[in-house]
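A lone chain, given as structure tokens: the form predicted on its own.
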Amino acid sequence: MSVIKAENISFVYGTGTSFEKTALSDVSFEIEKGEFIGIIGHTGSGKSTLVQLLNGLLKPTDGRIYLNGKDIWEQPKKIRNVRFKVGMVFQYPEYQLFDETVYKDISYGPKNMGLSEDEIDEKVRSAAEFVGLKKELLDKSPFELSGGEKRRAAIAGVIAMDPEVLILDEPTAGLDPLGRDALLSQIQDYHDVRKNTVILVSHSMEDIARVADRILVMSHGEKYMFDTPENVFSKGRELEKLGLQVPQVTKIMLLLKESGIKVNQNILTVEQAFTEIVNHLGNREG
């Protein structure tokens, strides 16, 4: 059974007003439990609206969203419980920090779930460890932390609720390359250990190619493609028409192939490219 199913969902902002705008139109897909899903699309393609629909922050204008086979809006008064199960990390989540200490900030979600003090403590410390926050930082004010530490603390606050589905909307935005790589590795480790479903929205094709099992491509509020990274990025020219890029190394391999060099264009990492080129040169010498 799928953990999340979107069935013909549409969403219109400002319905019935002069500002009415369709953000999503007839989008359907299914996500299996434990998958790592990437979502890409040009600005205004509907990515952020879509993920807010998935955890019940927005209600579809049309269509249904199912969590473990149940319509999340079947009982509107219980939609809060859906948000515990489908955790959302917004872009620049450090702006959501508010409490006296990092510990209290991370514990906010588990407390609202009605857990015992022992359970809350275990979840706070486990989440902090996952995101790489040192123990001594838990007693500090979140506003004393560095930018990268604030980002990790905010993400830990969502992870501490142990959601079945973790959604991250541009979690590495604004970080330097080292900080971006470190955070992405921690998210990947979280997925590998917890086996929960992770949905990552990103403009970085390199990040998406590195971690995703499948990629959902959005364009003008519609689902354009939902496939493996290899199949999605093999359509580099189509993606360019949508205002998207393929990973740089994939683009290089595509250009090599278009120039007549017989290499595999479905390459996503530098390591894969190195192996492919070495094999190609070896075959030529042979």
The other form holds:
Amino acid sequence: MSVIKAENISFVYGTGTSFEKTALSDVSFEIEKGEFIGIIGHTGSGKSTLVQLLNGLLKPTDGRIYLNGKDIWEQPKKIRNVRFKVGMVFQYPEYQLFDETVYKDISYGPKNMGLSEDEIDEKVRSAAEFVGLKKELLDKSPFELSGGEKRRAAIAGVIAMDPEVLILDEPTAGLDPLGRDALLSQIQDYHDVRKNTVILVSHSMEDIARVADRILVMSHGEKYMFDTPENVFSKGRELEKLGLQVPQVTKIMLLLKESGIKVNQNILTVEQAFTEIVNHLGNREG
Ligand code: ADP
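Can you now output the form predicted together with ligand ADP? The one shown was the form predicted on its own.
The next block holds the full complex; its first chain is the one shown before.
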């Protein structure tokens, strides 16, 4: 059984007002337990709306969302439980830090779940470790942390709730390339160790290509594709028409292919490109 199933979901902002805006139309997909899903799409394609529907922050105008086979809106009063199970890290989550200490901030979620002090402590420390936050920072005020550390603390606050599904909306936005790579690797490690489902929203194809098992491509509020990175990036020219940049190395292979050189264009990393080109040269000489 899939962990999340979206069935013909649509969402309209400001229904009946002059600001009425359809953000999602008739989107359906299923996500298997333990998958690492990337969601990409141009600005305004509906990514943020979609993930807020998945954790019950917004209610679909039409359609249904199932978590482990259960319609999440079947009992609207229990929607809070869905938010614990589907943890959401918003864009620029550091702005939501508010407590006296980093420790208290990270423990806010587990406390609300009614766990014991010992359980909370274990969850806070393990979450801080996953995001690479040093122990000595836990007793500081969140306002004493650097930008990157604040981001990590905010993500730890969601991981500490041990959600079955972790959704991160543009978690690397605004970080420098080193910080970006480190955070992505930590999210990947979290996924490898905990084996939870992770959904990562990003407009960076490079990020998504590195980590995702499957990619959901959104365009103008609709599902454009939902497939493996290889299959998605083999549609390089179509993606460019949607305003999405394929990873640079994929683009180079695409250009080589278009100029008549018979290489495989479904390449996601520099290492794969190297092997492919060496093989091609070898075949040609042989
Ligand atoms: P993305 O995350 O891909 O940038 P969004 O889900 O934020 O896309 O937006 C989808 C569409 O819904 C856009 O046209 C956007 O302008 C509109 N939208 C988003 N949030 C609101 C809102 N609070 N009120 C009205 N329209 C909104």
